[in-house]
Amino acid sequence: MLRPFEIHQPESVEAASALVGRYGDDAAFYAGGTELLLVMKEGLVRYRHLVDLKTIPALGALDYDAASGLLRIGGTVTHRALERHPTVRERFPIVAEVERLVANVRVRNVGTIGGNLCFAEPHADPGTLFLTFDAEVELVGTRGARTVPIGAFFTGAYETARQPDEVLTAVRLREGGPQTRWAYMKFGIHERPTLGVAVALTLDAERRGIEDVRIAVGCVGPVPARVPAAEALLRGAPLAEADGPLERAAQVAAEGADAVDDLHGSAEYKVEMVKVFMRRAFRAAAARFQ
């Protein structure tokens, strides 16, 4: 049953973060709610105080600057604006892909990237994802604004390093260059998934070598992480003899998969399948190179 609150729609940020500053533990932001309020109707948490931010215009921009390829998603812009967006479509078509995947389409129409982000629910797509563009979270709070790489934004499961009267305000991607391409495999059964793995693949002039490649996976543990010793053992190979130190990098990254057992599956199994789908996410990567 979820209990009485009051709403505030605050106009700007440093409004919202002073009613947050105000009311503390009693209070919460609330964006798209897919996430929130099924933990208040639950029972898990209480808030007296919900502060509105899709009453604030700011956070639902979406702006590309062709310039220097940059993406800055608004906190508020929902899963499915991001997913039908023509810019992104065009110059981020794997945003738009992964956005497509997410839930459904009642949670893509309400949910935004800000609370999915925050929430740092452990089988969510987004967040492993942008792991491979670097991504950068904007957040303004009482004590000024801050930038925090994706990397270092995810603490635990549904812990964040956001304080609690800060407001993420954008998710900033840049775009890769005409020699990169991007895959995402995820797997599941039901609309949380199991696990998911992104690559990041980028080939030298030629399109023969691997000069760079960012591996993200996400979903089998509490946090999505870059695996750092399986990106190093595919930088440099050829392309056309890549099937021998990708299957080592397979292994070194389900190794390295902080993977913990629950409802979608034993630890063991997790390892697995990041083994399975680190080596399809990296051929699919490849393969749009043609």
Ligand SMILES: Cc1cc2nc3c(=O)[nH]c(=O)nc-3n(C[C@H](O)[C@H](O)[C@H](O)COP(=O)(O)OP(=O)(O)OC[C@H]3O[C@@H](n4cnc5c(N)ncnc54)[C@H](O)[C@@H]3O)c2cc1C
Second form
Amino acid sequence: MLRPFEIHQPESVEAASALVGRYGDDAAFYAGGTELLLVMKEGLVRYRHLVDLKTIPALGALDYDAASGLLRIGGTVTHRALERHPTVRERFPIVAEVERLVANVRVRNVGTIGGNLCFAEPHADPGTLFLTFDAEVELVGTRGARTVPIGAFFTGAYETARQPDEVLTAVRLREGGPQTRWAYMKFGIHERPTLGVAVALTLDAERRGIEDVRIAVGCVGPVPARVPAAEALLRGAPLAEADGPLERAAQVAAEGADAVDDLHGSAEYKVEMVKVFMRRAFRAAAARFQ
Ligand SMILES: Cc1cc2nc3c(=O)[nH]c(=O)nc-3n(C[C@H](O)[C@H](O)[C@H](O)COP(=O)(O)OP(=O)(O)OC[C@H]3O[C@@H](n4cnc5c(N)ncnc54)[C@H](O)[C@@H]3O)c2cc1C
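Give me the form predicted together with this ligand now, not the form predicted alone.
Zooming out: every chain and molecule, the one shown earlier first.
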């Protein structure tokens, strides 16, 4: 049962942050409510004050700067808006593709990117993908503004580097160059994903050698994470001879993924699945050069 609470509808980020600062543990930010209202209904948390972020126009903005290739996604931009936005579809097709696979259309219509990242439920997709963009998270709180690399944002299951009074105002992604292709592979047996693997593959100018590769594994452990040791095995390898390094990289990625037993399966099972999905994601990214 949902207990009574008061909704505050500030018009600025500063006012929102001040409200949570004032009410402390008795207050939380609220966006789509798809996670928050659920845990409140189940009595897992109780807040007497919810601070609605959707009344702050600036948080709903989505800006792309062609000169720098920077996409700035406001904290209350919904999954559905990202999935459908023409600029996202054209310049960041992998983001639209991954967003289209999040939850169902009802959740995507109201659920926001800020809510997804801040709730830090391990079985989620955008955080894993954003790691391969080296994305940055903008936070604004009563003590000012700061930027946190996405790799340092997730600190544990349902835990982030965000302070309670800090609003996630935006997440920033930089466009890949002409020699970079992305792929994201997910698999699930429940409502939420059991595993997700993101690969950003950059080839040299002749498209023969692997100049760079960024690989992130999500859902299987407490936080999504890059796997630098697996990336290093592939970097510099000729694409035509990538099978051997890929096999070893998949093994290393699976071992480094910090898989845990949960309702989605045993850690052992997830390790095997990471190997399979990492190989598939790498090959899918490589196929996108053709
Ligand atoms: C049935 C179902 C299936 C799902 N499947 C998937 C899936 O396949 N993949 C996936 O990635 N996700 C999935 N999700 C998760 C979904 O993406 C999130 O529920 C949604 O994005 C959360 O956003 P929200 O705006 O509703 O957050 P809310 O519920 O409003 O807030 C969540 C938390 O974040 C805080 N918060 C929200 N916005 C901000 C902000 N801007 N700054 C600071 N704190 C903030 C709130 O205080 C709260 O603690 C699923 C959810 C459901 C219910």
